[in-house]
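Taking the form predicted on its own, here's one chain by itself in structure tokens.
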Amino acid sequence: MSDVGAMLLEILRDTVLAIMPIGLLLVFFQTVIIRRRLPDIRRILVGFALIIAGMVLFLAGLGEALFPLGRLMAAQLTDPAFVGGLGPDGTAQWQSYGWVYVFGGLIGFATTIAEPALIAVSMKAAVVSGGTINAWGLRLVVAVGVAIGISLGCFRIVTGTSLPAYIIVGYVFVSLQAFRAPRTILALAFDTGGVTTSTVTVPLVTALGLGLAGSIPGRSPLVDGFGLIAFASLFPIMTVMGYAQLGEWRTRNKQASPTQEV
């Protein structure tokens, strides 16, 4: 059997083992707790088969393309010939990695726009709000937050500064911001921070972080390579609440401005 076939079989086995508890749980509650037969069993089985096939292909694609591509891009962007040489201490200054921050931000923005979980949440938010929340607008605001977070996370990896310090300061700011944000947007803002870390964003961002930490002298992939996902979850909360606060401020100023009579 070829290496690709062996890899697919191994992923298939792991995927089936991961999906099986979900199926057993649903069957148990449907037949034992609710005491009703499963409706349209054939359709359910086809759906589970499609889920398994999709996950196998997706996980295989991650290992064969996305993770190697992330490491390759990080290695190229941090190459001394590209960043302009190394400093006296043998490392490049943080200012030399400007394209790394730009690339990280663009990757964060692009993957968030394509994130299926965010698309689903934004569509539901638009329906529930009666059109007050624009689905595309919400996705753009969340994507901007992820872009800022990933860029700052890349800066943290380059400089080797403390991850807990960034996260603590960020959540203190979010907590203070939550007291002033409109109540109608508060829960949605925190949810958007979670849905950004899903099937599209996580693999590429993780590959970027590991590749970046492995390419910069003095950085450890285990210690410094992870943590970008935390930034991707934190900053969308800020941008969504900030956007709602800005809209509320503009509406309040428009209503308060006196009409001038000619």
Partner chain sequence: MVKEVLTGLATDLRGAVRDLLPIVLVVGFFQILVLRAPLPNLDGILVGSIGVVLGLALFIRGLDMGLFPIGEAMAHGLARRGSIVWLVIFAFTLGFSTTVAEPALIAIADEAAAVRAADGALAATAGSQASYALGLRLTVALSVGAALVVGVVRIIKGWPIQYFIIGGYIGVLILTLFAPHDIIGIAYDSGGVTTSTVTVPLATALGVGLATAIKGRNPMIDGFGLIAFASLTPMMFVMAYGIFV
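What you see is a predicted model, and the numbers here were worked out from it, not measured in a lab. Between two forms, the rigid core is the largest collection of C-alphas that superpose within 1.5 Å. Residue numbers count along the first chain shown, from 1. First, how it differs from the form predicted together with its partner chain.
After superposition on the rigid core, the Cα of Arg250 moves by less than 2 Å between the two forms. In this overlay on the rigid core, Ala75 has a C-alpha that sits 2 Å or more away from its partner position between the two forms.
Remark: with the core as the superposition reference, the CA shift of Ile11 between the two forms reaches 2 Å or more.
Same protein, different condition: the form predicted on its own was shown, now please give the form predicted together with its partner chain.
No partner chains or extra molecules come along with it, only the chain itself.
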């Protein structure tokens, strides 16, 4: 039990240290520059205490329960003994890694749903859009994007194809899509790229990439193991813009159809 206490204290110290610069910055600007009393200072302080307590419990729970298991599974699923994916010439055959792509996609989806930074942004988006954007729907669309990204990223590591090539094609696609998508969604869509990969997703996905690169002959974990996060930050931009385009297209069709009924 004292182990748990020591661990909680350590996480508490790290969390407080991480929040400290923000706290100092806010206090300085509030008292020296803005010089206006905050509307409800006690409520804000309670909010900060809840955030710190929440992050400590959240990180401790993840570190204690889910991360070790997730890492272990990533290692087991990429183990050549489980995959049996080496061809006669000793090279990896991408078809044999089916479970890896499925696991990558599903774990990417699942961790994105639990990502606190994404929850924060979608809460804000729901309020700002006046309810046009549904917070839960936005998170689902983003999670689907992450799932596609991680699956494709695993495929890239297995085949050893060039990372910049994929990213360049993705950039061209996103750029073209940005000119067609509704203007109101653009900034939010680009933001979701950065918030999907955070506290929950990064440790598990990094473990998957490093395990995969380490188990395939001729790949170096240090060089080939990276790139999954880049995929996971790119594809949500596409799915969020695509979802907005779909919504726009459906409203247009709905507006067009009543004329036929009349």
